[in-house]
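One chain comes next, on its own, written out as structure tokens in the form predicted on its own.
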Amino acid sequence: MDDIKLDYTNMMASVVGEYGIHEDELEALRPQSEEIHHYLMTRRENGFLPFYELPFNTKILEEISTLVEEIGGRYENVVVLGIGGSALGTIALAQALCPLYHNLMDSGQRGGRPRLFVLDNVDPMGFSQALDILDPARTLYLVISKSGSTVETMCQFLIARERMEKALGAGYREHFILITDPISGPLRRLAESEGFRSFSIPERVGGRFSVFTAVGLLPLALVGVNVQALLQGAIAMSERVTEPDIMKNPAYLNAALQFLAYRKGLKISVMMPYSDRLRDMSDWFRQIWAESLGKKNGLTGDLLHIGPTPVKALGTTDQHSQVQLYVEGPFDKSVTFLIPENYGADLIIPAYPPAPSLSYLEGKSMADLIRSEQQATEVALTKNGRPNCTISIPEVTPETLGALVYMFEVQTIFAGGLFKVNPLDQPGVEEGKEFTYALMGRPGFEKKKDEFERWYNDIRRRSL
């Protein structure tokens, strides 16, 4: 996928000055980069990084295609019950690859495909209102949790299951598909004991790297996304992002640029798509970047407290919100623009004689405007010494999005090597989960409940 381009001109010191990166700094990373590459490829060959192989898995495509054909137009609604990596990839790719107002279209306009709802929170108002508008007889739930014990997802499942059973009787099981560990965990046991249909998340594939499994592919296929093309895009990108030379590999190079920017004090990584369709790629990227790289301890156990902070922005919306801070605030950010060269639609701005001050817009297009806005922001940042880079894709298609996701996944894994952290674990998340289990009375977490009491109830609360 050579037509995805990384323009890093404005990351360089020769353009932006003090906070930019020097050529010799990139060169100095070559020995370390070669070591990381060799390590990653060895781990891949030994089966410890299976996310690399996911786009090449034809079996999952066959299974999903069979299911989609089997259930046809049976369901009006597909509901994803999941959180974090079980939801964000689906949200990002559905936003990009379905019509923007897919759920507002009638069935004919959607080609008979169902509406998609991703319920990734346990706010009782939000969840209850979603359930209230969904016809049980026309709704399919995808319950997604690798462990099968994610407390938010299990809460959602139990409530939805009860409501569906009351409405539909014993046949309610046909309205649930469980996506979980292939061997163990509560959801896997339920699939086996209760007869729920199920798909497996491959071993050693964590949630934030799971979009090319049934986690993302099944809901996307059900609503009409060409998931085969999505995987083909990732496959097309695979050769570029396994190139050992850091200056020829866009994933390695962008990781290196972000790492070097971090070392210069630019510890906030802003991703700013100039496209409504690409808007939620920032949310997906925020998780994979933050959860993979934000770590207390390094690979050798040393105390680091390290990691870039990802921030999402949207062009042009946030030119009227955040860009003031980016241009004139502290020197602690680098900005990555994400742009399509072809927006897939355009509108010509008409003349309006009663408003002569607007005549300069006559005959221009909305695409001209959004491109000009992005370029203007880029130059304003650069002029003020703010490092930024641009990732451009020819257009928003399943192929380009598959390639982009795969590039960012490899970029993250490689960055883990540069930051000297394990990009596949999330110990900071686990402790919060354990405290939640304790507060909700899960057996085996009594000591965590005592620890929580010491930290929360046994100190003097201050409030106004």
The other form holds:
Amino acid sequence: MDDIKLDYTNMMASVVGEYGIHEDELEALRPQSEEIHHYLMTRRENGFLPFYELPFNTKILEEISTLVEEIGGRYENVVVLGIGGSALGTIALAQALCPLYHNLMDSGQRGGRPRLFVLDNVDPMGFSQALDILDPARTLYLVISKSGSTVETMCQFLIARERMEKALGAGYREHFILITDPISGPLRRLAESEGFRSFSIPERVGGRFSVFTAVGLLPLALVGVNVQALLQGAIAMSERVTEPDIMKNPAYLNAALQFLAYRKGLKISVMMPYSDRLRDMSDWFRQIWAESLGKKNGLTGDLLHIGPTPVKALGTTDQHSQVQLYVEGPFDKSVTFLIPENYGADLIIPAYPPAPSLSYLEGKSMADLIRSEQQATEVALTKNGRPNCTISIPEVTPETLGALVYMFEVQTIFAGGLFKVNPLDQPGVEEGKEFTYALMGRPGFEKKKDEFERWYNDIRRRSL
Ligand code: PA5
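The structure above corresponds to the form predicted on its own; please give the structure of the form predicted together with 5-phosphoarabinonic acid next.
And the full complex, kicking off with our chain again.
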């Protein structure tokens, strides 16, 4: 049992009023939910939804632990070159499961494990400053791209590769591992022709559903995360999220709540962890929710222009930035709090007699404070008619995070059925990618270049 709890009390109309959800609305979703469930299970059985099976793959665990044993202590730095689904899961889980200041610790404090850098942008200043602090001889690059051709990752790879070859000579190849499609794409071809070590991302596993493949498991294992426990957590969750009854399945129920909220005009879903360690889960969730559900066309080709807008916030920090808007602004959002019941550490607030106005804090703990602030925000939202729910985990561990990620993956796939869109494609991203290729002179994109000109240079530009 994974012990993750979804408290949806404050999503209900009986508590928050007009923008809340009625029991009978949930009830009315049952037939459609059953259909979606059966559709998903059939697709799964036929091998079209392999993300479901990833936590059960013991072979990848063996391969990774062999590699970590072989090379783990050799490097001071592991650098992920990747973007989107090739980066965000690793960022979120490393933030949650490594010590918060892992990279600032010395090697002894890190147990000899490397520091982790996930470089997921092509800002020349950011990238060059990162390369400048990395000793080539002590650095391992993981080049991660399902397609093996994403322009940002390829650009990073070409620059890092040249630097490493200049610094290390022919042996530089040992400092690169490519993680990509098993058969096709430029990275796969390079792995074969140039002899780079490589891992495969299983077929039909898209970037944002790939954290339980080598994409996430390898970098996380290298920096000391117990990836076996992570997968066990996902397995523990797997039974709950394959339960057909929407009222017994937290992934289906949360998808249904978000869908019903969307239909009432609450088109923004805010995820607000009250935990530094869970902070980047919002970024990972933002991608899977937005890229999977934000679509122009529905499953039958009909024009929908649909999709919830995920927004990230952090408690308590954003109480002093966003919560004013959430409590009093337009009725266009629901809030999901993400909380650990146990913070794993605590600090008692000491007395300080010269400050009598602060004496109410004496003897209380910092965990009491952050918990009180979350509950206070929850009640403030509720009192003001703002639907919100709370997902709690007992504490931040590989098991609970594995369970949470798996739950959100199933929630997203199921939400695809409710919104009637294909949650596995991203045609809107492809358009921008193609214009970029055209601008960068990639052969085959000449027509796209003409189209770009029409939309950019051939119109009268206005600026000040
Ligand atoms: O979820 C997705 O499919 C995307 O966000 C991809 O992860 C992202 O575009 C990077 O693609 P690739 O892994 O092919 O480099």
